[in-house]
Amino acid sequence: MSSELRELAESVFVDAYDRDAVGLDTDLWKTCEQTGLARMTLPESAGGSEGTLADAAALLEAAGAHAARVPLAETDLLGGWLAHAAGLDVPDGPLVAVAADLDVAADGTVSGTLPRVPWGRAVSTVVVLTGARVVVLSPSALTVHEGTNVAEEPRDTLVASGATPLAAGDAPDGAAEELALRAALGRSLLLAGAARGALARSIGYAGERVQFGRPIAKFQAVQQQLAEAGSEVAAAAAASAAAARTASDRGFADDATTFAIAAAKSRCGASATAVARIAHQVHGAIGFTREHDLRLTTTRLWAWRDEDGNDSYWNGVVGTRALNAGPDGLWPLVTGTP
């Protein structure tokens, strides 16, 4: 299933690729909705495709590789999941979910600020986890202060002032922890894809760029750099895929899933730094220009590395778990075997 899905996703994202465009790709989003890619893991009753987390992993990795301008992780893994888990109807269109401490009035209206909401201006609905409640808000009821990350993806601040939710319900147990883990997992998979995309562009450029009468790919120093980048891409792919597999097998409440996702986000963050550096070294000055599409992957690597928990945060989670495991528990912790 995942191999067929990967082929479909690669085809869809390649066809939609536009290196000069920014913001939500509405045509690509419609295609994702029509092909069932937009709500991959949600149940059919919630408008989903009932796919697995392995399917979602294949989809998001491909989206990252081709810099797809659609909120797939935000809609499927976060917004759709949270609304469905709270017993609410899953809204149509692109979604996003965030955790925030909103003021809830006696009449049910909410007030507060939602900082740096991914795709905030473009989504149809914002699903907010506030305390033990889940509220569904329309962006039209919010004041939108537009912002972007370094990759020019929308990261908007949304302000609610007495906004009336479209729907509200009780949050499931452990919602805050699972929402954070789902966000980190989705970001890890996108990072792994973006790293693959940057490496592919670097290999292609090294074969085209001629210096001293031969392609620079013939020089041993460049080959060594590309080999190092290849190892980083493989490590990121393995760690993020293992995290998705662990979450699928054990659920997000299992401590092994927390460790696997922490390790994946940490590993993908380290790979992002290394791959972006090598890609720009191989490309030289042209890789830093707006005219060259290398920026579409490397700026995403830099931005996503710091989103949904940066390297320092997830390294701390991994280190704490390792210390708590002690000498006898370290090997089972690392291998995932009792």
Second form
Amino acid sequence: MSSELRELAESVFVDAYDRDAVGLDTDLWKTCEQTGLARMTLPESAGGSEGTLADAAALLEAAGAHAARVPLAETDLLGGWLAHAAGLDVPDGPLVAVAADLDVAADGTVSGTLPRVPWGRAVSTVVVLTGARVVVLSPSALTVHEGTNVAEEPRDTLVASGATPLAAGDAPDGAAEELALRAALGRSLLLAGAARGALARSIGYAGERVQFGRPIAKFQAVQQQLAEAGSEVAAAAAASAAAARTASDRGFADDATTFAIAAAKSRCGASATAVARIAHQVHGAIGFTREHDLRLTTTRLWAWRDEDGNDSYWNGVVGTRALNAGPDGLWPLVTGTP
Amino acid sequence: MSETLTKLPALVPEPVELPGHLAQLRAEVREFLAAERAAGKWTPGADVWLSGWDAEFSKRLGARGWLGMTIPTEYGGQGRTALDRYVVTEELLAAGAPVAAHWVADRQIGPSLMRFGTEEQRRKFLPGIARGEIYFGIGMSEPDSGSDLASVRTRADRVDGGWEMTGTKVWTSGAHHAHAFFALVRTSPKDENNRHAGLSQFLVELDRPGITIRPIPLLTGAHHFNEVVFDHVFIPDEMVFGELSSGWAQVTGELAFERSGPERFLSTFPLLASLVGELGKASDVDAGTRREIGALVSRLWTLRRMSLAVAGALESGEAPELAAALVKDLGTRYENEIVDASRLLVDIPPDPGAEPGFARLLAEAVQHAPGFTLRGGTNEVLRGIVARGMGLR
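Structure of the form predicted together with its partner chain, please, following the form predicted alone?
Full assembly next; the chain just shown is listed first.
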């Protein structure tokens, strides 16, 4: 990503920062659409910026760091991609894609439940992968049961009862696998950003908070904790960026991409746990309150580490590959060079 | 929140992809190592860059052009990039090959000579280093000076035509086999207001009169470490390394090279590979065990990407000291995690006398583990560097 693009993303998210708001930030979303950030990797014909996955990676990392309340990963990496890949027009507005097992009637109407859809109430359309078909649904045609994750982000259960899709098409080959990988990659990048945000907040606080006559940043015990958090933030950044790079170079159908994204989501999940713990420990009781904005990043770390496959799930994917590779194949697997 | 975010320095350089031509080099190294193993020339070990001293192996690597790779061809090297060297090095370590003899000379002395050495010093040492025939040690720590390196007391006094060195260095790996080492010593009295001033580096050939080398056996009894005692040892002027009184800057400038390499997370990789082999003997591996292996491999993959990113930054002339410190902290703790997982995922006790294989690798790793988080700067010191880099000190 060019440094100008990175600076643009950072400044847009900084301006939108609001510690007390919840739900979709409609102003920020408009800004993202106007500046081309909303559909970073989509083709121009789909209203996209034709950026690379590396561009999207830097954007999502920044969004995570500033706790931006916009469905960027969902719109660009998931909904927009799936609609476009199915040969459908990419709808306007914020999007999301989910895989679900819907009943498709002879007349094309669909019925079934879409559990915990990210931003379900706020998107213009939900792109659903059901079996070998892709159907585009408007939330207005569905029953919305509002829910949230632990970061108060919308995770709504949508119920379709004979809903008429806005459009429908055939799913591309391997769509289910790719959708899961894209979701995990986006989530990894957001996690890496949120970890950075929580660390920066903690370093700032440690420099301000005076105890025993000096800032707590001057205590070695606190320094060692924050250094450990720094290592974890660096690991999450490296893993998620490398996974994006691998996906960009090799495509999502390549097994090296599956391995890289699985390893990255696992590593970012582990980092999230460590960084959130240390950030709260450093902040003391104040960070545990509603009035303090540390929660904006730490609650996202807690939410996102368990979304789109938790550490354990992706560790199973990596571990299975490692055991299949055997003692002589393990190193080639890690280096991606058989 | 936004202001504090922008103040946080980048903790890890941009990701690096290895250039495509290195795939061929990697394949050649793998083929060579497989043939060596098939011929029974050595047995894969743990912590081979400390314990695997095999001069003949080093010479074979030199003959293949895989030592001194970044040294210019006019000094007998290959004139290749640090990333080329990275590929060869990580393949050697992953295979558990015996790399200790040439380790310090290849990793550190070669690049340092190119940076600080005189023409005469380069001509004297570099060709032999690249051939795998000249081995070096490191003379930094002293009996009362470990992590607090600026407190070294070994001193060199001006004499006619050179310097006279007196003092004691410790933990010098391989000094009993090495031809020379480079020593950090005091060349002017300590100034409490500037503890880093007055330190200089010397290239010291270890066969000079007045040098006594005594073994410091490891807890296993194995002889790798040494105490090197100088009793009025004459060092000619031409063996001053770099600038007089610039020793501190020279030493710390090299730390990014020393701290972020693949040896900081691969010391126990042969044990991990062997663990995967042991687990694979069962018809079915339970889901929990699979996940634990997955967690270890995910961490390994991440560490390698971090280490490569640092190598890429070094190659472009940066000195990412903060990133190097943090990779070493994470990597050396990871080496210990492999040991613990290996113990707990299979029920095989470590056995130093066993045939080559899991039990023996586990024994080597268990017995060497304390060193991982000490050598090259303790993890506590490294975290202090990270804390300073993040603006906390």
